[in-house]
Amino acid sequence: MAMNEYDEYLRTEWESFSGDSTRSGKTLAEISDLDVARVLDVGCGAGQELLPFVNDPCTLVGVDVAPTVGVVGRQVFAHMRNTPVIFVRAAAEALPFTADCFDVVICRLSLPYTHNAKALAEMARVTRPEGILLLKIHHLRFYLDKFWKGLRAGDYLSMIHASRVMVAGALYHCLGTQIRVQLISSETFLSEWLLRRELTKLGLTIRRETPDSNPLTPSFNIVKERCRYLI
């Protein structure tokens, strides 16, 4: 994707996020039993995801890959808040930060493309005790529904892909393990059962589906255990 089309993509984000009065309301709902100072977003894009604690003294932090972190989401925050979000380039597998350090961490469909057990550590070293992880996984039927749209229209590359993360993904479930490899994909899916088998191993526990949960990408309130397990 060239860079102006990035940019554009997280603007339509943006706005997206930004033009449903609803989607705040129901992320605040989610942490209404929490007191919250500290906000991270884990493939944060433009930092949609943040703009719920926008009116709060809070300190919100987005984290992404993509080379040009923050050039977009510096720019819609700009005339927000006095103390604009804090933009930092870094792998979910390598989160910048100590432990426990977070209220609430956040990630929106950035998952499928990490390596998800190290990404799932991290996001769960950083949840401070009690902490909660607003989490949205690609279900395999995303990848199937890919597919038949793909075959619909003819798109070839895109039952291609398709067809690549669900051998990752079914390689995953059988394995325990997951195979990045470029021979088959770096991209994979997630079920709950195998969501659920991960984060018990860091202390984490699903305390319900979240309202914009869907059959293709299941959305999961998701709390940190005060005493951890060992792994």
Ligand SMILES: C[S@@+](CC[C@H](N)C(=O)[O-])C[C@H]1O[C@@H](n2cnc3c(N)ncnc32)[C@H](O)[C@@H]1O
Given for the second form:
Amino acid sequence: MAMNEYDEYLRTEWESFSGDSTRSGKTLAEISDLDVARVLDVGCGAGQELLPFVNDPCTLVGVDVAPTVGVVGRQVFAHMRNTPVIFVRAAAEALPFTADCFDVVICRLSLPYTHNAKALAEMARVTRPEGILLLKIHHLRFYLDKFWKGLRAGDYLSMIHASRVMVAGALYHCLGTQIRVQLISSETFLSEWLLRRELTKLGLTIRRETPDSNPLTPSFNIVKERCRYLI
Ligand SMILES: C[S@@+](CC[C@H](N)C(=O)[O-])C[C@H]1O[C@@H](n2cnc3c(N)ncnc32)[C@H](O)[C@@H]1O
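I would like to compare: after the form predicted on its own, may I see the structure of the form predicted in complex with the ligand?
Every component of the complex follows; first up is the chain already shown.
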């Protein structure tokens, strides 16, 4: 994605979140049983998913691998005098935080671009026991939809992109591990079945689908077990 296109995408996502008065409430409802002091958004883009927390005395951190991390985010948060957001450039696969330090970790539509197992392991590591991970993924249906839309519009690049991701995702599901070599797309889809398998290894459990879930991009409320070695 070109830089201008990326910035435009981030601003659109910000406007869509901040223009919808119900979105903050929906996020807060997902974590209503939790005392929240630290929130992390992984692959944060503009960081709009942190908006529900700006009026609380929380530490809010957005990480993204993009070289321009925080450029749009700092502009859109600038008019808010409440809790500031700290933007950090880092990869989801190597989060620069100590273990168990966040009460809530959010990852919205960023997992498809990562090494899924490594990124989920990092999110599990930095989430405190009984903390919550709010995760939104790309299902196979997302790329099928992209393929058909591309076909109807004669957009062959879009079709090729969707096809490559579907091949990468199919291999991930068959082999149980993501193949990240040049010929194969590093982007992948994820099914709930494979997600559950990855999460179980990490002591994470899906509690429920969240209200913003849809067939193309399912969303999950996931809890980290208190102590996975407790018998
Ligand atoms: C589709 S955007 C979603 C942005 C934001 N979460 C939202 O909902 O608007 C995907 C984001 O993931 C980031 N990203 C891609 N690979 C990443 C990685 N390995 N580690 C951290 N962020 C990554 C991209 O830079 C981009 O900002």
